[in-house]
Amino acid sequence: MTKLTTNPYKGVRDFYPEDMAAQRYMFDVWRMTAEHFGFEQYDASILEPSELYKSKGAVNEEMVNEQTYTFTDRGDREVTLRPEMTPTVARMVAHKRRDLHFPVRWYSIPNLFRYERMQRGRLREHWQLNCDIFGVDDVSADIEIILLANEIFKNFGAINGKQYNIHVSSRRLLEALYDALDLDTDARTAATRLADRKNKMEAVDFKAKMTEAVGNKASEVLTFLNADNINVVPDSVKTSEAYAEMKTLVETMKEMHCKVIFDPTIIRGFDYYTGIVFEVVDLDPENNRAMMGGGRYDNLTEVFGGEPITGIGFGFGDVTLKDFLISHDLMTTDIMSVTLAVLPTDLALNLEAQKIAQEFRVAGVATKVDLSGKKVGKKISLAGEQFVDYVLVLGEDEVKSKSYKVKDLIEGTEITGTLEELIEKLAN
């Protein structure tokens, strides 16, 4: 016969509990952080009509033709593998419009597939936290939408302007500068596309490339996009509402103790995102990325038909973050275990082991029984790795007694009593 591999599927990860461990810590931090503010969890399947990928806007082309996971189901059906959480958010939205009470804050922490090339932190499947307030266009939201990405870094035990940093920029901004220019449709989009690869060019090229785009207009784009600060951005663009949005944005987040940098350079690639958009910083030199990022986007909902929904969200990824709370040493885990072990020094102990295990369970006592045949010593040690806090080593002494020992393992010390008295001990 032939053996079959023990490796998971390309590109995908098996949890053994030590690392559900650390994602669930990741998981419940997110959860908590999220729910502070006042979001609620939804989920959905992560199965959808491929259709939904495919219209206009939704998503970016390149994504859909060549890197998502779809088939034809058994019923000729064309199902797609979500590649992202927000067509399935919008239409789930869309679905329940009228009986939905705005502002809406949804959080989710959904699986997401995409077949790509195989590289560092590019996995086939990552779970990603997805935040979003549906229904208000406002900057009072997505100064929540910031703080909120704020707070769970925060949360993680990680530090602004030390470990990472907020950049944030407005699309509603960059088009007012456009407008200011009268530039046409070809050359915003020639321009936005540019601005979204500044920081991978040499500043030579990139202005050739800029000149190209927007001919003689180019030196204005450019001392946009070199501004490091609100207040140094083109004069022309300073009456704009965007400009306005934007200055409040960041003069509210400093008084709330909440550091964001302006940078104009800052895009995000979904076409999608019409206002505010910004991105988290890695601040390590080893590795310094965009870890997270979101923004504004207007009628995500557009496809589905009905009034126009406008949304500000961000997603986050759990391999980014593991990377980043493992560079800076930030990783803990959550890692479970029972209160009590009972080890039985011979297998025919065991169902004698697993009667008291009961009676400890049922007065609310977390208790496991060591049913192999090791010996009591390594019975013993293996319970201490394991992190249990209290050992009941079962002998035929003991069963002929009823006067059993439990032993703390963190103290060393050492009880002995009837099984009742040791219940009501470890029970309080």
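Moving from the form predicted in complex with another copy of the chain to the form predicted on its own:
Partners and other molecules have been left off, which leaves just the chain.
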């Protein structure tokens, strides 16, 4: 008989209780923050028809051709495990467009799959917070979605400018530059792909590649991409609507005490982005990378027919978030504990311990019973390691007298009383 491995499939994770506790904490903060901004939760199947991702502008060719988990089902239909949630939510909005009241604010925490090269922050399966606004075509929606992203980091205890920075740019502003320079389609595509790689290339090599792509117009493209302030972009784009929009965003965010950095090298890899785009970058030198990002996609619903519905949103993966929280010592540890542990001194008392525990549970006190045969001292130590607040040691004397002691593991104090008295104290 072949011996089976105990390892999970390459690129995915097993979630033991401590892992689930960490994930639950992250998801709870995500949900709480999104709902605080008025977003409603939605979801969909992990299976989508493959044509959803092959349609023009849905994602990008590399993802479709090299990174999707695609197969033919028993009905000869080509199916893909969703690699990205935005095409799905656009499909759902387009499907119900006549019944929805816009603007729509939706969020989801989907499970996503991409067959890509694994590295720090990237696996082949992950969960991701997606937040999207549909039906608002002015910069106020862009501002709101970035404020929401910032608030999420704040609610994890992080400080803008200390542990992370928010970088903003605009696809429309880049197109305004191309229009001013009268670049053809091929030159625009080449310049954009280069711009997305600028920070990963040597300056001399980047300049040479850009000159090769756009010829004698490289100087103005480089001036734009090197701008570290919205006010120092080339004059040729300052009369555009895209410039006014970006300037409004930067100035408004400053008024709202949310620091953003204008960074024209922020492109975002998906083809569906059409306007303002942004990324949140970890400032830890060991993990100085984009953790999450998003932007405006105003034409994505067109592939389903009808008038396009404007949209803007972001995705934030659980793998990069966990790396961020751990590296900045922000991961909350007390996230998997019950309030009380009942510790019988003998296996024969396990059933009595269950009855007592249930009385506490009925009163609203989260309670568990240690059913093991370990010694009481070891049981108390384990309860402390698991962040339990109180323990009730149950022996024959307690059962006979109906008087019990509850020890506070945090303060080191004890309280004694009947079951009813102790329940009242802990429930309050």
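Residue numbers count along the first chain shown, from 1. Heads up, when I say rigid core I mean the largest set of C-alphas that superpose within 1.5 Å between the two forms. Note that the coordinates shown come from a computational prediction; the quantities given were computed from them, not determined experimentally.
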Once everything's superposed on the core, is Lys355 shifted 2 Å or more at the Cα between the two forms? yes
Rigid core superposed, CA of Trp30 - does it shift 2 Å or more between the two forms? no
Kindly check if the Cα atom of Ser45 is displaced 2 angstroms or more between the two forms relative to the superposed rigid core. no
